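First, one chain by itself: the form predicted alone, in structure tokens.
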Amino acid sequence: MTSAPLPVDQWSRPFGVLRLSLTARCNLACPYCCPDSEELPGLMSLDQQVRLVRVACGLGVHTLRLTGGEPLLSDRLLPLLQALARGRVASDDPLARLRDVALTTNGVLLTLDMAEALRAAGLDRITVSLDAIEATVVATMAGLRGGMAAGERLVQQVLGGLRAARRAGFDPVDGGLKLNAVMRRGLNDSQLLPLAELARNLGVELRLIEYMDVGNRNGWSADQVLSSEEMTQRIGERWPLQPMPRASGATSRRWSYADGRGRIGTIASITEPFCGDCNRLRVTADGKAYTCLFASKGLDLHPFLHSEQALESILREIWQQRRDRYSVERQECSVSTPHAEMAYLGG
């Protein structure tokens, strides 16, 4: 690694977070994501993944989020965590700069054995996704056949995954375990208060995500968006909320319950864009780098993955040329352009 200054983009935003997708496959078929049934060709090798994370850390990355598809379907997940953990304890390795390694999962495969293995391999945080409590709504949101029975089974699997994560040592009090929900008006907005109540009872923070225009398959329209303001208003009428300070680079605004029983966060890229301090680079499982969740195309990193020097040079160039702020400019766009699919980018 060179001793050159850490890169900033065209809006003076530093490089701080790497979101690395491990697979485009998923065992659910959520309609806002629309995952593929088959794996992408040309997946990065374990050595390439480790090299990528190491170089990114040398350029300022302090947080790694592992995504999919469903990352628990990847046979490279545990080996990658173990390799990163070895570097994180070496004082002369850029990987030692990693303060936080997190995972986003639908929770279906999050057994106690898996949760304990993830913890032992060095994972710091887990976010589990669940978009409803009512069985029929769950089935719809997850794209499941089988109606109520399939929905009930999924809810029990996810709740089991949350319990397994807690038993394995992922502590919701310090943010080690969170619950995500994508809210879509007219589809699962009836589940807002039940989800909030579930999270309060479990003692985990609930993060509510506005339905976003990511990809080209999900039929997004603005009237389907349940805004952050409306979500917090509805919850606050039931359980009063107090705003919390927003950290620099954070995707969510956060509130605590006035009665002290937990917190919620909202990710409002539609109604309250946070592009101004976005510090994230996304890399797909097949090695394409995207500088924005709403980007139309990425840069294939494969020609540069053979060496740290080549990789450092291209990542620095990518970041220094970056000027994305799609959420801010969305209203100014007169022509809709294709976006990369959510299943590839991992959110």
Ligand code: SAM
Given for the second form:
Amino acid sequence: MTSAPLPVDQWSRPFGVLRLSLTARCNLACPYCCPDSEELPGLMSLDQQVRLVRVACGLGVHTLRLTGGEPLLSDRLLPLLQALARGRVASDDPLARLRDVALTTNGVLLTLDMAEALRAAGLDRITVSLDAIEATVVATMAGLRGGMAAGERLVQQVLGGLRAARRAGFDPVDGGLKLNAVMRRGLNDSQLLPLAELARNLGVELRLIEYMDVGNRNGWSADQVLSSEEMTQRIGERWPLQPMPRASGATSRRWSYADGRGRIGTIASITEPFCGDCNRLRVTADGKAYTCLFASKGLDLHPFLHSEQALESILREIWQQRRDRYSVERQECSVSTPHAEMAYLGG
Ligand code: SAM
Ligand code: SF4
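Based on the form predicted alone presented above, generate the structure block for the form predicted in complex with the ligand.
Following is the full complex, with the preceding chain placed first.
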């Protein structure tokens, strides 16, 4: 690695977070996300993934989030974590700068054995996604055939996954375990208070995500967006909330419950763009780098994945040329461009 200064982009934003998708496939079919049923051709190898993370760490990355598709479907997940863990304890390895390795999962395959293996392999945090508690609503949100019975089974699997993660040592108190929910008006907004209550009872932070216009397949429309403001207002009427300070580079705004029983976060990328201090690069399972969740095109890293030097110079260049602020621009003009699919980018 060179000793050149850490890169900043055209808006002076540093490179801090790498979101790496391990697969575009999923064992659910949430219609707002629309995953692939087939794997993408040209998946990065394990060596290439480790090289990418190492080089990114040398350029300032301190947080890695592993995502998908459904990352627990990937047989690379554990070997990747193990390889990263070896680098994190070596003082001369840029991987030692990784402060946080996190995973986002739908929780279906999060058995106790899996949770313990993830912990042992060095994973720091897990976020589990669940958009409803009522079985028929869960089934609709997850795109399940089989209605109520399938929805009930999924809720039990996800609750089992949350329990398993906790038992394996992912502690909600220090942010080691969180719950994600995408809210769509008219589809699952009836579930807002039940989800908040569930999270309060489990002691996990609930992160409420505004339905985003990522991808071209989900038929997004603005009238299905439930704003962060409305979500917190509805929850606050039931359990009063106090705003918490926003951390630099954070995507969420956070509130604590006035009764001291936990916190919620909202990700308001539609109604309150947070591009100003966005420090994230997304890389798809097949090695395409995207500088924004809403970007239409990524850069294929394959020609550079063979060497640290080649990767360093292309990632530095990508970052220095980056000028995306789509969420802000979306508010300023009404022109919509094609976007990459969420199941490739991983949220
Ligand atoms: N399969 C895993 C899961 O569901 O957690 C990881 C990948 S998923 C793409 C990551 C996150 O993106 C999930 O919490 C999911 O709910 C969220 N997501 C997917 N499509 C979305 C959309 N159109 N708007 C907002 N959030 C979305
Ligand atoms: Fe699968 Fe996650 Fe997309 Fe749902 S949001 S289809 S669980 S990748």
